[in-house]
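Starting off, we have a lone chain in the form predicted on its own, written out as structure tokens.
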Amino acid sequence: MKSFFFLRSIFLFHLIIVAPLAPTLSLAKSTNLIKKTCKKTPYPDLCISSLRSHAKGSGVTIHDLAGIILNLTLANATNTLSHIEALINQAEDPQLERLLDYCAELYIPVVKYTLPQAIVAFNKAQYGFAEYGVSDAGDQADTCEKEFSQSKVSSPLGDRNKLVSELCDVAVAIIKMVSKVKHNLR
């Protein structure tokens, strides 16, 4: 009978107390990984920042972190390249506007088939080839960037090139935090 009423109030004290809790708690599981992998990145506040805004509801893994990240990096570079087409419309100066060409020719491709195919990369655990076409991109935004401070025009793209460059940076060192665990799980 004690035993009775002992497992009772167990099940009570978990019912009133530590279920309310559990979202918070899982959350706060969320939180930590979230610090704990960033603080290994090249740029931990735009990590956190961007995953903490992302990465929603409990049981959140380091891969998925990986896959929020990628997925942000190609909306960035998406985003990005629509900001250079309309920049291209509106070009009166046939200089800014051949710039303007230059890197819209260069996320084209980045858009449409190296973020798209790296995310298809990971998600098979290709984490190789993942870690290649990230890099690559975030070495095309550069590549604009270096063409207009090679010029005697301005970059509007500065803070754009920079944020899809450095979120590729963040996306690499993930990829390769995850091929490492999956390669120490074998």
Contents of the next structure:
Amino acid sequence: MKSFFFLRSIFLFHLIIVAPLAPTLSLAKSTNLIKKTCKKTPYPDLCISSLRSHAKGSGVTIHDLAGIILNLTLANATNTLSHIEALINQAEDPQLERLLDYCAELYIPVVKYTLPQAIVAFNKAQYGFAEYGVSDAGDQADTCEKEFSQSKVSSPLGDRNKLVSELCDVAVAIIKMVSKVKHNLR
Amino acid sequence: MTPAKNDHRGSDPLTSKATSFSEDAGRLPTGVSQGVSAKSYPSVRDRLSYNWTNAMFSWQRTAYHFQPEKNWMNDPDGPLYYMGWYHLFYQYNPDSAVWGNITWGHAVSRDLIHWFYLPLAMVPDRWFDAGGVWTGSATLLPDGRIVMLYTGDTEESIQIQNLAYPANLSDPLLLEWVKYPDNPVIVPPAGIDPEEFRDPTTAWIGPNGTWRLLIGTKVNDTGMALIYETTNFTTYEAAPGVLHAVNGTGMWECVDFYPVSTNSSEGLETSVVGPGVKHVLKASLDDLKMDYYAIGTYDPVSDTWTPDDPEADVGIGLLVDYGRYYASKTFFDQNTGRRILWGWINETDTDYDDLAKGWASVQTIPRVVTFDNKTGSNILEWPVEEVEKLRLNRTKFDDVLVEAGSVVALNISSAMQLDISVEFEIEGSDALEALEESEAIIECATAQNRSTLGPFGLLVLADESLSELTPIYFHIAKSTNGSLTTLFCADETRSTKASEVFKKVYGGPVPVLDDEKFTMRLLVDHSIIESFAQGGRTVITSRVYPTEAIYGAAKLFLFNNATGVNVTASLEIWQMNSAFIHPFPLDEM
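Show the form predicted together with the partner chain, please, because up to now only the form predicted on its own has appeared in this conversation.
Following is the full complex, with the preceding chain placed first.
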């Protein structure tokens, strides 16, 4: 991850020298904003790689970055739920199936209500509610994984739960930053 | 819920009210109900109240049961699940720790365990509920609307039924509520006492597409459920007959009526009828302050319900909970497909104590209700599995021998916030046959009464010297006709040294099938204990206020007071975390 970032930054540096000024300035600006923002989150690398591929164009703000991470979190949670449901259909071991059912029950309200409500709240500048909802969603992913580790059944969802959980932590951190900015502007 | 006229302690032999109260029609003097210190009433001060310390009082607060931060609560109202949140409303006095000035408190949770307090949902600010916003139920319509029907008490003490609904269905917290401007929608009909007409149920759809709901009442001493039909929830027609009535049971408060599946453990939405479905009819009997239920068959065409066993009809058969428990209400949780039961747990100490400590009442941990298809004659109640999230470390004990007449200490770090599962086996399979003496009346007696086969069980919230203890136990008896009955009991008589606390033995029979061991699950949470026997066939909720067996001095023991047999016990005991119930951070939105 780190070496990739290094190569990318060298490449960008090239662009800055060679290409016309205005668009590369804004690209550098957004890159800097992403770097600055992500450094203050619990998972900077994940934050950067997520935002890099989605934050394009000029005039990107921290508010936009929060929105991107939130949508990404919802997308990953939705994806995880579909995966769980597919695994349930294939499951032959009743203990595995029981655990997968348990996780589905955790993810369904997250995908249907918790994250969508957090996104609506964020867009309405209700940052406390948004933070609480996202953090709660992350807890559900953790609970799913914990259930597997306590049962000694190998978790088929380890990577996905980890991703959702960490994205939630990143999202909460960025929402907090947005909330601070808004408060300072008042 | 009626006012203090039929006091929530009406069935107590201990007159916990001073003489100045009993002369009154039954309402507490306004001073007291406004929270004025009871010390200004000399007769109250004269009553022997224990010398409680702040440490003892604050120990009584529960860690993981729902209760408001302070003041009085009673009946749970309008429970529902909506847009990712479970909602609980409750009868609440914002001004005092005794009943009065009743509003609807409001709390939400994602998981039925971690609750957030919200602002009051409704206050008695209209003529149609100026005497109190009393108990009601929610109906979720297929088009997504929420309809709340509740009893309004007027200034003249007339009980009328009102409609309310959320101001904004896109607010997942349902903070604001609107009262239908043309309330009331139902008034007491001719021939019905206007002070005995309350607690509308959740509605269900009939075969002709109209909705029906029930309102409890009584005529002379016959308790009954009246049926009202509607298509729009604003205009209603009283049905010509009643759903069901039972002589001699008195006023039916908090009627509840819901289907259960006889061939699956899935909950059923309130309108479901058909093969494989039975209906539970439940009433809170005002005269006894106990919740009774019966299982039967509902005929949607004639709108009548018939109990499976008329000898165990509503009000004369099974109790929802054999302990300190009242005003229970179920709802269908469409999120997880469960039928969930709430129950109000009043205090058993005095109003004076409640005013001193600043709060009164607790709700049970919500329970899942299913039909017991092994016995076919009762429901099963079990704490929602979300409560298991609170489990911290576990201690296991395997095959502990508890000899006749002995007590065995269980070495656990702390004994006031626990989730206990225990299995008992009586040594010697022929022990049951050996039971000689029979008993004419089989009912729970104090755990100190020894007999051949019991009692045996747990001593909860006991101090080292057993000067205070709460035994929860099985007692097996043979009736005069030779059949065996197992009783499940909770003995509060020695739960506290405080003499003003109402202490009695609670419990009832529990079916134990041939191949079953004797099992108990207990949720211990400071001053409340919820005890479940045989997977929830018989449940007892206890309120206890030890003065010594608190904090580190509270211990847990096994005991066997049988004279003729040893028992072995296997247990799993979890320490339980707090649910950290606190206000929703609305100001941070």
